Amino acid sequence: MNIFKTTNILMVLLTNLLLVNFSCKKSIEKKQFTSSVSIQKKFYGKTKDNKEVFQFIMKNKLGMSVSIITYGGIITSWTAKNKKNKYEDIVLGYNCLEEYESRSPYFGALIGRYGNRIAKGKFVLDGKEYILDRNNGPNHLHGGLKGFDKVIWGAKEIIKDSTASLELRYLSKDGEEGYPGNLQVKVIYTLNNRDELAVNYEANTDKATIVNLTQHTYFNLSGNFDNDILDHELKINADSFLPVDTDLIPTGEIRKVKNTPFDFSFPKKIGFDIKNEDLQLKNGKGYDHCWVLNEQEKDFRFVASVFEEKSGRLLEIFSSEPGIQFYSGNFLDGTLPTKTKGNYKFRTGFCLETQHYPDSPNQPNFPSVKLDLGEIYSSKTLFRFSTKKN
């Protein structure tokens, strides 16, 4: 055989071999990359009316895990690393479905159709008055007697590149809890390999209605549910907040936080001013107010952060919403069991709920929460965990 021909054949074979190896290497890398996140599905239990509930556990390659059940879209556990790189559960909740059904103060739940309070349980939309279920004294709270926190959501697992997502869907029928319109709701929880959890909300309706969705996780960044949260340092990107009456309904005033106990425009311990003789703190029995967030013209921006010194955990929150409800666990009273055989004592958890303002349907100077036929409700919040030194 001609030496040049032989050389050419060898070159072709060598080139093909290299291409095969490169292709295999890419395939392996892709497989490893994709498998760096995972979702595990488990049977969680049956509701009182015999409906099955499943738990989905999302994990990333760093060690963070987020567990969500189809009842209420509830985050039942969420691990985050401390300064020693140890991942621990940092959210309040229960160990079984029965406790979530019977006596949960919205631990970890999706909230809708309307997060927060609507005064007197009624509002007028396009000239028609709608009467809602009253489940908070004379007022309507967090969607009513059976809000989105108490329904079974359809679930779909999605793995893409380095993210694991759980897509939840629910149809809220016309007239449910008094709300108009058939509302199709989709919420997607997405965990990535940077210890971030994104929550994307989307909804559409066949009739004009109101929508204000949020997430109601209680955090304790110490990882010890016996500890209160008063030493956590909170920062809120807001120059104003909404004063409330004794029923926690906004008065309509937008008040500056400067020179008040409500100034968290710089990192400040939650407990620093909480015992201040301030009428608003008395009305809320602590902090249970909505802050008017800055930079509302931006689609998505930093809105709040919390730092816990002993663990070194830092939580940063980003959102497209105009407001954030900060609740300092004022109604936790030691009667609810923890996941660790104790009880949730006074102020052992806090909530930061990104949302539109409370009672917006009855407050014409607040941003609108109306959703019309043909429109898409869209909202996004991201929770980012890291550690830092004090």
Contents of the next structure:
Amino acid sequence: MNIFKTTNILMVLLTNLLLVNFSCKKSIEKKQFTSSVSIQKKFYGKTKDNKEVFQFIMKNKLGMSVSIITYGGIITSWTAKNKKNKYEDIVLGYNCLEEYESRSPYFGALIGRYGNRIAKGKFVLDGKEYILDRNNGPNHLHGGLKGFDKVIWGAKEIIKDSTASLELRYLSKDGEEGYPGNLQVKVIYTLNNRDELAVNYEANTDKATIVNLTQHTYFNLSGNFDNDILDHELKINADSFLPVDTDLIPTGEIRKVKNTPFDFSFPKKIGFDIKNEDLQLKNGKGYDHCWVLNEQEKDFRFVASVFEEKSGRLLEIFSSEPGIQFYSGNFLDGTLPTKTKGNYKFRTGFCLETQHYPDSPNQPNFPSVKLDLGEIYSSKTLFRFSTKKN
Ligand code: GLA
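Okay, that's the form predicted alone, but what's the structure of the form predicted in complex with alpha-D-galactopyranose (GLA)?
In what comes next, the whole complex appears, and the chain from above leads the way.
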């Protein structure tokens, strides 16, 4: 066989090999594309002012499903597996739009333009004072009377090989709720095949403003909303927290958690210290405080975990944010209806809201929440579910 012929045969073999590999790869990708994740769109209802609201149900191949509505970007249900591999709903919420519109304590919602409180509803930016609503006693809370939790978001589904995403967009106009600047906001929820939900936030403005976006899901990992959350074991990657006054405004002090009921640097039951005679627990009516997270120099790191022994469910949270508000459901009082029957009783849900510190615009020592023209606000949080024995 001459050298020319040998090279030719080798070339043909190689091309065939490449073709086979290429088509194999293609068919595998195609299979994943069509079968491993999905998003279903449904009409959810009409708001009081007659605007249509849609629900998007994202599912992964393991069995996790996350339902999100365009009103408030609210997660209305989210299933996670227990140790028997049964996927059950683990978030508080309602079963109709009317309830979300009329009396929701931010169940499952996106929060903005400023998550958490701003003292006396005012702040100064570049020498100018801005006045916001006082919708929480003397203070401003969670973006005001009509925060991002009560607006309708534009939605786009994005399906990739093994992730389902819902991209939500909202333009908050200059002056809305008293905030300066047209703020263009994008939030992307992404579900993957490892039972993880990522929440990516992005925003830009045409004038200096303040931004602090978060997600306000109430979890109950037992999957049974009759149970309170006091047996859940919480760990927070923080050595310090922010003490507050009786209106839940940080005093400015950054206090070490060591030897206080606020020490969750190792897994501890939420109920273990909650009844302590501690002034901070009294001010918060339980836990309703911001923890100053460790490793703030890292772009993204572990920030908290919660374990519920009976179901075996473990939730781990990762974030780029400097703080996390841990709220132990202290305002739930048995008056709000669950999705099935009965009412949400005291402390039947907890929130872990990754964010910048409360009242940052008025606290020069806290990390800045200012967003200037030309800058891009970007923040990321990831919720990972798994199970463990003990
Ligand atoms: C946040 C606040 C709480 C409470 C809830 C909603 O987590 O910190 O004080 O207002 O929202 O009820």
